[in-house]
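Quick heads-up: it's one chain on its own, the form predicted alone, in structure tokens.
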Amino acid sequence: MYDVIVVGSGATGAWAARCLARPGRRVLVVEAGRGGDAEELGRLLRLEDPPGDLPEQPRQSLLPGYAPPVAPFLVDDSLNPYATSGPGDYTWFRSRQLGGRTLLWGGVTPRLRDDDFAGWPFTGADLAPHYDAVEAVLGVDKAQPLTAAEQALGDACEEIWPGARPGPRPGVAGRPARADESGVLWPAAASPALILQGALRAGVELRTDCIVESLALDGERVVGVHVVDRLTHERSTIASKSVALCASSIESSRILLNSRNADHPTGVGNSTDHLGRHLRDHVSFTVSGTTGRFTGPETRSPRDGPFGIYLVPPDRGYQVEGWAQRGPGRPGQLARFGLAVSAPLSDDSANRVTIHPQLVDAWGIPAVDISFGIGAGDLALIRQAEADVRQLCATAGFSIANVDRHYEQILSYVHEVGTARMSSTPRKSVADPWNRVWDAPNVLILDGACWPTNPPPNPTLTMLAIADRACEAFTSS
């Protein structure tokens, strides 16, 4: 029997395995997808098209930045269906292989601000030492100098919003490649080489092609996981004293909702009917164009890396991050820029994940129905943000050539959180302040599913800090 089974090998799964790895403790990481394929990873790193036909991906191909080299690292929609209902057609981007979506992660790692923790069961000060620990391991860079064009953008921000503090965009470099212990090269920000290999060296076990269907139950108690072999479709049960869910916000709730018996008739953690509720994402748009005042590039650092400018205009409710005067370009050519703006959704429990009554995936596991919409207030905020950014760019002398309003097409920014929120009281939540499911305290929810709100900053760093805090408490109890 295992002491802990960690479900998922992405960012939080790899981090949880690293934290839980202790002498004498048996820890197993189960990953629904395949292990690392050196040839496929090499093509991804070279941005080289894969041979043969691409997977069937009518939904996954809507991912911003989608291209043939990315396709093998997103699921086949025909094998992994889900339904949508409600006012909008939410697009759930999924990546099933060792490392999950970290293979495609941009590596941007801002911390939440103190006021972002309103409604959370702990404060920014409580999380600060865990942010420190995660940033040290990831090698987060917070001091890359701004280009002249980025500084001009920052100056314009301070002119429009006195008190604004624009600065370098914090992040983890995705390039050059990083090798794991077997010599396989991964994107440098991918969890297998960046985080997980340390846990494996400490004795953590790993099983790939192992899909978790539901939690194994003995009355009220969770005693392991029911799994399906991805290749053979064979079903089995793995016994464990505890389970850490790190499968992604929607998938972790799907597992909990599918875990039913007489003691948990609507799913583990659902005694208050809050499991699956409060799904949130960022409402986002991007702008790009030329700077007009500057030629470039000033620096050859990648435009799509973490380096650039980051700012949160005071009292506006959104964040702006991007780059200017970076990447390839000819001498004398006008410098280019790109900015991404993201704003949180207001609290809407109508945005909900449920189990579809008929739809199943290729392994016979009940699929989810995602009911999702963007409220009138959320649309008003993002439209005001676009007006603000247009003013910002005009003040800085930047000329916008393209605007991509992601929220009009896909209702997703790959920053989904919620569905199993944590709180100090079980009345309107699924997990306690230490990420333990109220109805099953030996189950931890360590990915974005536990978030009570979704503040503007990119969520991955905070997910890892939350997982670090929860695992520290778990191991000391």
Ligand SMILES: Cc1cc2nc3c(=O)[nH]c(=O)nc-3n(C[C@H](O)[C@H](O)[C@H](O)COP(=O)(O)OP(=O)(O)OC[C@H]3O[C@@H](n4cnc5c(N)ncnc54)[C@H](O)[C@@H]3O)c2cc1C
Contents of the next structure:
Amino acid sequence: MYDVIVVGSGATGAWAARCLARPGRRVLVVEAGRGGDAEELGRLLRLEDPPGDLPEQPRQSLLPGYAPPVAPFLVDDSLNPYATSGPGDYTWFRSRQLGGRTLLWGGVTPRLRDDDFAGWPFTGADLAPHYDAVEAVLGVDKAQPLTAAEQALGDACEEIWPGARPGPRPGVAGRPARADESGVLWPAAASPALILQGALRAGVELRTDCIVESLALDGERVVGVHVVDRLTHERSTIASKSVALCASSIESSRILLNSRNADHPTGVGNSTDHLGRHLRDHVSFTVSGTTGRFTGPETRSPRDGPFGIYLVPPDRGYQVEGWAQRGPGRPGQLARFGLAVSAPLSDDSANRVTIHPQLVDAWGIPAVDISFGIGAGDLALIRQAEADVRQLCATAGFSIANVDRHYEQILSYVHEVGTARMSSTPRKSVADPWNRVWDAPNVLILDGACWPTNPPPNPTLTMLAIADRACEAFTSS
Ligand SMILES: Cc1cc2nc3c(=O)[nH]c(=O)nc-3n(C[C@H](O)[C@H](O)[C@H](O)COP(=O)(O)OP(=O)(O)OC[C@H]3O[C@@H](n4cnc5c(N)ncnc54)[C@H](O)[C@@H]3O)c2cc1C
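Right, and the form predicted together with the ligand of this protein, after the form predicted alone?
Okay, now the whole complex, with that chain kicking things off.
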């Protein structure tokens, strides 16, 4: 019998495994996807095309920046279907392999600001020591100097929004690959290299190709997980005293919704009908072009980390991040810039995940239906953001060559959170302020599913800090 089963080995699962490992405690990480594949990762790092047929990816291929080398690190849509209903067609970008989406992520790691915790059951000050701990392990760099062109953009921000404080874009330093003890080359910011290896060294066990279908129930109590072998499709049950859900926001709620018996007739954690509700994401657009007068010698290699400029304009409700510099080895060429704007969608409890009555995946596990829409207020916000960014570029003397309005096509930005929100009020939530499911306190929800709101900054650093806080409380209780 395991003490804890951690479901998923992506960003939050790897961090949870690291926190939960203790001498004498049996911890198992269960990962739906395959284990490390040095050859494939090498191709990703060199941006080479994978050999053979690409997976079927009509949805995954909508990921901004999608190219054949990343295809093996996103799911095959034909094996992993989901339905959409409601006014919008939500695109759910998913990875199923050891490390989850950390094999693809950009490593941009801002903290939430104090105001962003309005409506949360804890404050920014409560989370601060956990942010410190996560940043130290990830090697987050928050002090990379701005280039001259970025400085000009920052000056333009302050001219337009007095009091705005644009600064360096925080990110995980050191993008080149790191080899683990078995010689597998992982991108440096990926969870297996950075975090999971430490947990495995500390005695955590790992089972890959093992898909969690639902929680195993004995009356009201959760007593483990029901799993399906990805390769043989055989079903079995793994017993544990507690379960930490880290399968990513929508998938963790899918597991809870699929966990039913007479005591939990609509799923574990759903006694108040909040499970699956309040799905949130960001919508985004990118702007790129040339910076005009900046031809200076400064260059920054993308392999150093995702460094650049970062700004949350005061009282605007969106985030701007990007870079402006002259490309390496191109003397005399105009500096270029690229800015990404992401804006949270306003709350709508109708943005909801439910279990589809017929649709199942390739392993016979009931799939989700995602009902999602974007409101008129959301569209007004993102259009205002585009007008603001145009003004910002004009003030800095930058020329815009291209605007990609991703939100017109995908209504998501790989920053999905919510569906099993936490609160100090049981009747309005699924989990308590320490991430324990009210209806089953031996189940922790450690990924973005627990978020009560979705502020503008990129979410992953905060997901890890929340997991760190919850695991600390769990291990000391
Ligand atoms: C291209 C790209 C760029 C990004 N850039 C950034 C960025 O710069 N900054 C930022 O903050 N965020 C970024 N993100 C988002 C970031 O990757 C996610 O927020 C983060 O990975 C979420 O962590 P997670 O643990 O919830 O999910 P994941 O990392 O997706 O991990 C989930 C894991 O659970 C496993 N799993 C799923 N279902 C099951 C099951 N039923 N049973 C067992 N295991 C299961 C999966 O295989 C996977 O390994 C980016 C994402 C992408 C795709």
